[in-house]
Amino acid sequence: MSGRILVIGGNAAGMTAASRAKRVDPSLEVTIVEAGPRIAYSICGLPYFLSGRVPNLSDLQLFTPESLRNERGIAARVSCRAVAISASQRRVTVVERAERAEATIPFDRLLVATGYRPVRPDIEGLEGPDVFTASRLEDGEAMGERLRDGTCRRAVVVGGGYVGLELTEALVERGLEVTLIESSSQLMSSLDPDMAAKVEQELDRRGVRVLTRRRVRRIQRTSEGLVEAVELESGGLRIGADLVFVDVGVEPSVALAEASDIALGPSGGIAVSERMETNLAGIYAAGNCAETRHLVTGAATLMPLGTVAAKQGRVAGENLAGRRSRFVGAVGTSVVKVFGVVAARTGLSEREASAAGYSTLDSTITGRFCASYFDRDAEASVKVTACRQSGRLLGAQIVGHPKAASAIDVAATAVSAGMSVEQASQLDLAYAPPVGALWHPLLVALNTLSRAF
């Protein structure tokens, strides 16, 4: 199959799709346009660059435009922003930042992989120096320069999600005094409150000041415009700061698609078929701008996860190359490391299941993930949630020692397969004293839950 493939967006979904399409059909002419100056980088590695564990920002970049062309035969135009899609004329209008002039790029098949954009909260003084986000490598580059000048002593992190927690750890490792502010009643809204509390305990143990149910009203600045404090909405609390990091959530970047008559779904992301095709023939979407079918509820939803984006991109790439491939959906499996603990989840939490209309039963246990005579500290709490009527396993959460992290993948497999609690409790899991327990804690939690049926 010959033809011109154009991909808008040069990161996880777009890069995976372009590479897969070219591999399936080497005769394809594949072009990527990327609004930023870089392609194919790991934004998930940014906190570890800021902490110093990753020595160079370039270590997070897999390809440059030159290496992509030489190694995979794919053209990449960076600092090139797509501004309009003409489905009928099969072309995209772009603006090259260097020339600041419009140009058009023809295509036979198109992938929209425009990703997400950070939510910008309504905070006075948000715009200006020393306030950072982490949606692009350029953000990390600027933040890294600020940390290297040696004048930062105090930091405020606004938002207690995955990225906020990882940045908190990075800043503490850099020797800063850190305050973490979350507007809701708990950190990590993807976990149930009882499990999220264990993460907060670890932060407290590491000297992080955590304030929940608090909103930032204003970022105070000096006469020179530098950050000096963060003022909260209630209580008159003023927190001294030299640097502020903001991550209160993301939303799909869909303005280009919406202006081009590409339909959006109920979640606000681009509506796609199982083949990742939009309502316009020959135009596909994948990644954080596109919807995903939740394998438990069946609902179209947003899952801004790199793993989901990459899988969607692979399916989209195969279809761009003429195959008929399907992306069946996902269960939202994720994990984050916060100092000495990991927090992992898959499927639905108890709270999410109740909101989706399920009547639930759950069980929470604490167990060791290897023999006690090898590591007495290798403990974690495991929570499993099931449908009261059907007995189907709906989700699982694990918080504790890093050795427990991989167990969430077992739970994800069981949830994706639609297993009942009884079926999942019979899984044949590996055991050897240094690396596993005779009774795996996940199985213990499932067996405990099975008694309720």
The other form holds:
2 protein chains.
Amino acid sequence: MSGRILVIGGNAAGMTAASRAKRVDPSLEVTIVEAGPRIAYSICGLPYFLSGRVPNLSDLQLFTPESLRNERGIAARVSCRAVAISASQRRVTVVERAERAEATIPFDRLLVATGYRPVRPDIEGLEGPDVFTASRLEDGEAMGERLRDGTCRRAVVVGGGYVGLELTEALVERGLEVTLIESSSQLMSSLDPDMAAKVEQELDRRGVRVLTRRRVRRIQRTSEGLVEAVELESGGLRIGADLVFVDVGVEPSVALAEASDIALGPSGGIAVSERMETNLAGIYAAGNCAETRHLVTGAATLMPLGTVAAKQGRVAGENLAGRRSRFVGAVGTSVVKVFGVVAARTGLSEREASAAGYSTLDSTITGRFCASYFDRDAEASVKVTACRQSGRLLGAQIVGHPKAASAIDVAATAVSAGMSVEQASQLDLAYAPPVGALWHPLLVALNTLSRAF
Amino acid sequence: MSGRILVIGGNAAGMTAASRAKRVDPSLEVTIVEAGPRIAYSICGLPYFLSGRVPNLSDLQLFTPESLRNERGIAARVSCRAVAISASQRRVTVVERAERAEATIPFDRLLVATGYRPVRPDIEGLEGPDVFTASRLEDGEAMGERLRDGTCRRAVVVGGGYVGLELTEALVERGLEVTLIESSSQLMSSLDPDMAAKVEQELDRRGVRVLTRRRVRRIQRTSEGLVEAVELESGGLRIGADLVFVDVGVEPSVALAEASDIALGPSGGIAVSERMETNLAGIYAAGNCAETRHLVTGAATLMPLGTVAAKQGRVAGENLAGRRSRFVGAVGTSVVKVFGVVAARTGLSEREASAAGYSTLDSTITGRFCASYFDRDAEASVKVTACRQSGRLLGAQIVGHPKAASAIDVAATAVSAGMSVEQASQLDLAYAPPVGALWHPLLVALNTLSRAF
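Form predicted in complex with another copy of the chain structure, per the form predicted on its own context:
Let us now look at the entire complex, which starts with that chain.
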């Protein structure tokens, strides 16, 4: 199947799809248009550039347009914004920053992989210098420069999601005094409150001031326009700050799709078939702009995760190249490391399960992930949640030592397979004293939970 | 359900069963008889006592008969060998070392958990001082004493299975020069040759002399009977040695069962139902003396693993207490750490799958288990094997950095669930740069394999 493949968006989903399509059918002419100046970077690595662990931003880039053309035969046009899609005329209108004029690019099959954009909270004084987000590599460049001049002493992080937590760690490692402000009652809304509390304890231990149930009203600026403090609602607490980092969530970038008659789903993301095709034939969508079927609830949801975006991109790429591949869905598995602990989750939390209408049973245990004589500290809390009626394992959460992180993948696999608590409790997991436990803590949690039925 | 529960064997399966039965029904009178002088120890920890990491052998013991009685209300009689089971009279004849006379213990329900015994190879000069195995804690005591006197400089390890490898590492850590002799063409017969070769490379790097396809003919002893060398067959190579460790495999301890009309299965282990019941009503068997259903082949097999023994013991304990629990089976998941690498496997290797009649496809990749800026060395090879006809994932093997170890549990879960390569390749696994990869190496291996179909 030859033809012209156009991909809008040059990161996880778009890059993967373009590469996969070209690999499946090398005769295809594959073009990526990317609104930003760079393609194929790891935005997840940004906190580690800011902490100083990654020396150069370019270390987070897998390809430049040049290397992509040379190594994979794919054309990438950067600083090139798609502004309209014409399904009937099979072309996309773009504006290239260098040209400042519109141009059109024809396609036979199209992928929309426009990703997400950060939610902008309603805070006075948000616009201007010293306030940063982290959705593009350029954000890290600007923030890195600001940190390099050595005048930053105090930072406020607005939003206690995983990016806020990673940034908090990075800023503390850079020697800043950090206050983390979260409007809801807990950090990490993807965890249940009891598990999130363990993450908050770690931040406390590391000297981070955590304020929950507090909203930022205003960012106070000096007469030169620089940030000098953050003022909270209700009480008017004022926190001195030289820098503010904002991450209060993301939303799918769907303006272009919406304006082009591409249908959105109930979640607000682009509705796609299992083949990642939109309502318009030959036009696909993948990544954080598209919906993902949740394998537990069956619902079309938003899962703004790089892992899911890459898998969707792979399937979309195969279909762009004429194969018939399908993406089955995902279970929302994620992990974050903050200082000495990891927090991981998969499936449904107790709260999410209740919201989805399940009557749940759950159990939480603390277990060790290797023999105590190898690492006395390798402990973590494991929480498992099940459906009271069916006995099905709905989800798991883990907070503790980094050695516990990959146990979430075991739970994710069991959840994806639709295993009952009883089935999962007999999983044949590996043990040797340096790297495991005779009774894997996940099995201990499941055994405990099975007694509740 | 009240009554007298008797358990023969006081380790993984027996201890777990006794504890579980008593917990399910505290009115039960539960007694363990154990032929050796100790109960409830971690034989897997023995290499780490010998290396010096575990200071005292008692650190590997979870319970003494006293603490077991006080904490769990279970009686344990040690140095007490069961010599006959009378199913019709519901009693077991025992010989207590202290008494040197037979006694009988009545039971209402019985568990045979006699474990395994090491295979004794046919080697001249094997009997006598300075030759050790590691099947009981007492073996470690004797070997520890021999090492403590400081006169051991050279050791020969006979058998390249996982215990032989762990012992090799321990002896090297104690400063000994070690030669490892394996009669077959590769170490670790549970791995395919290509994967086992990576373990052999690690031993080479650490200065261990590995001789494969060589058999020991004779252990040469001084006039005082001490070991001075090991002589090989074919060629007559002579290797100077002060100590010999032998681990050439294990077999189920079934002499008592056989003599008592308890039926064995085709594998040579005790045949059991899903409830862990033998052919004799009310008489159960669990652990390394019993068969285990392989969840891939469906065959009754021997899986001499502590993890499987503990799970069987748990199920047997519930049934001893009157519940109706069942053990579904296992997939032979195991892991061993040798110096800087782990070697893990689950399901069927390519060779095992071929032997079981499958036509297989497989793929091997090398991947990194966290971002390179967190640990450049966190690499491992992952091999996945599938059924060519059905597409079902049959097994996986991993050799490399210890961070890769728990990925085998993900594969074990997918294999247990009967997933196809395609299903498993889309598993939603966690990623954050410090603890994972955007494309988990297991998924990379599965994606590569899926292209072979």
